[in-house]
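Next up is one chain by itself, shown in structure tokens, the form predicted on its own.
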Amino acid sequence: MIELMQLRKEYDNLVAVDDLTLTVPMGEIFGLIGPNGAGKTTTIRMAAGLLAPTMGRAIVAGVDVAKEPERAQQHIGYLADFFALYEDLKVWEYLDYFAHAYNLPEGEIAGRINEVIAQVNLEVKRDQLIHGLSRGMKQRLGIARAIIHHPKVMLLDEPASGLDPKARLELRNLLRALRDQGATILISSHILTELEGFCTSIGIMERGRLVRSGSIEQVTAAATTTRLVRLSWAGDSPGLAQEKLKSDARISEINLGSGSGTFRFSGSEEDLAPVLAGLVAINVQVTSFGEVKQTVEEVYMKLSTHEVM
């Protein structure tokens, strides 16, 4: 649904994006992660057709955004980090303006405005002037504007910036709902906790390059060669468990305390089952046993060099 092919953007002596190739399949929520200055905004603006690449192509919903910009815009919902709001308009008037800008059929506009206002939970603010809205409400209005024309693809640049925790949660739920309705979403952020448990795939950007990309599982697996396993048992002494774990060459970094602890395991997920069975067989009263999954932030810290332009 989104294809970025060897994108490059130069500003005089600065290369903002360098040979970036990325494919986001239909129905994905792809998180573009990186520090400020990594090239995320430039990438999204090129994908949206708002910035011409020095080299490369951006194709959205099968349309080349440089060759057919007007056709491409019918498929794209774009929200900038800082977007314009006409604050002397009412909420519905603002959406009416953009519905006409996207050439929605006149007979459908009123119904579509009501639909998106309900979708972003702004019903009680429908007739309020925009300047009286909170930061979170304005962000929701920006999303409503971006989806007014039923886009297949959404390109969102730091959409949770400045939102409080409740507003961020509401934004996540809204974007999940849009994905469930068939939208494909590319979202950028430098705040990693915003993307945790939300994106289906991620890409790490630094100095204009895509350092790593793939599903959460693929990127997580690439960040380490061992699994961190947490073990708990009934009783205080770790002696039995300690000796059993030491006898397995695939196990390292054993750190057991009073009733619980962790160790590193170099085998596959399936290979963990015999380890558990072995502990039970020597009468270790295991109460919990399982791999500790890495967070997006932990993966990023391992793979990133934290460099910007």
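Take the two forms, find the largest set of C-alpha atoms that superpose within 1.5 Å, and that set is the rigid core. Just so it is clear, the structure is predicted and the values come from calculations on it, not from any experiment. Positions refer to the first chain, counted from 1. First, how it differs from the form predicted together with ligand ATP.
- With the core held fixed, Thr287 shows a CA shift of 2 Å or greater between these two forms.
- Core-superposed comparison between these two forms: the Cα of Phe30 travels less than 2 Å.
- Core-superposed comparison between these two forms: the Cα of Thr262 travels 2 Å or more.
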Given for the second form:
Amino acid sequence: MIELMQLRKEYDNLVAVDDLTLTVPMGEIFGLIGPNGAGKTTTIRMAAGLLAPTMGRAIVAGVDVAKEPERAQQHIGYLADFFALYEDLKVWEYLDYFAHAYNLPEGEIAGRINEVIAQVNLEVKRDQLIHGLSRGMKQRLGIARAIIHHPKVMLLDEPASGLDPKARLELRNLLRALRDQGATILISSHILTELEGFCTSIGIMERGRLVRSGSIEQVTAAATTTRLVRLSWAGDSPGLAQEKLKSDARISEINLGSGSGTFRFSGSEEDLAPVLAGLVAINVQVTSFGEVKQTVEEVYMKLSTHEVM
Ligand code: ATP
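Please give the other form, namely the form predicted together with ligand ATP, since only the form predicted on its own has been shown so far.
Full complex below, order starting with the chain above.
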């Protein structure tokens, strides 16, 4: 659905995007994560056909965006990181303008406008001027504009930036709903928690390169050298558990308090079962035992060197 093939963008002697290859299959949501200047905007603009790559190709919904830009636009819903709205228009007028720009059939326009307004939850603002909308509402209006022509693919550049937590949650729900309706989405963010539980795959971008990509689980696993395990037990004294854990060479950073604590384990998930069995066998009254999964944010902090160009 979205295929970026060895995309490269050079500005004078700066390589903003460096031979980036990426496929987002139909119905998937790919989250592009990276610090400022990593090349996310440049990548998305090339995918949208708005910026000519120095080398490489972008194919969206089967259309080469450089060769057939107009056909490609029919399939693409693009939201820039910063976009200007015509503040003096009413919400519905703004969407009407774009519905015409996308050549939607005249008889369908009014219905479609109401549909997208409902989808982004702006019904109460339908007849109000854009000027009076909050930042979150403007962002949702931008998305309404981006989907008005039923695009198969959405390219969203940091749609959550600058939004308060409530507006972010609303945006997240909206994007989830679009995903459930079958949209293929490439979304960039440096607000990593935005992407967790929402993207089907993520890629970490650094200095124009995709340094790691895959499902969130794959990327997480790649960054995990040791697992953090939390356990708790009935009775206060950590003595018994402490001794047992110390005797296992794969275990480090044992930090047990009264009735609960953590340790690091260098084995696999399956290898943890005998560790638990060993504690139970020496009569530690274990009440809970399990790995503390890392958040995407923690993984990113580990993987990323936070270098900026
Ligand atoms: P941000 O999170 O800050 O939006 P980004 O990951 O989207 O960052 P880009 O905007 O793609 O990064 O920029 C990548 C690099 O390319 C940066 O070093 C930037 O300064 C440079 N760059 C972008 N556009 C131009 C331009 N028109 N001319 C020269 N350099 C540019």
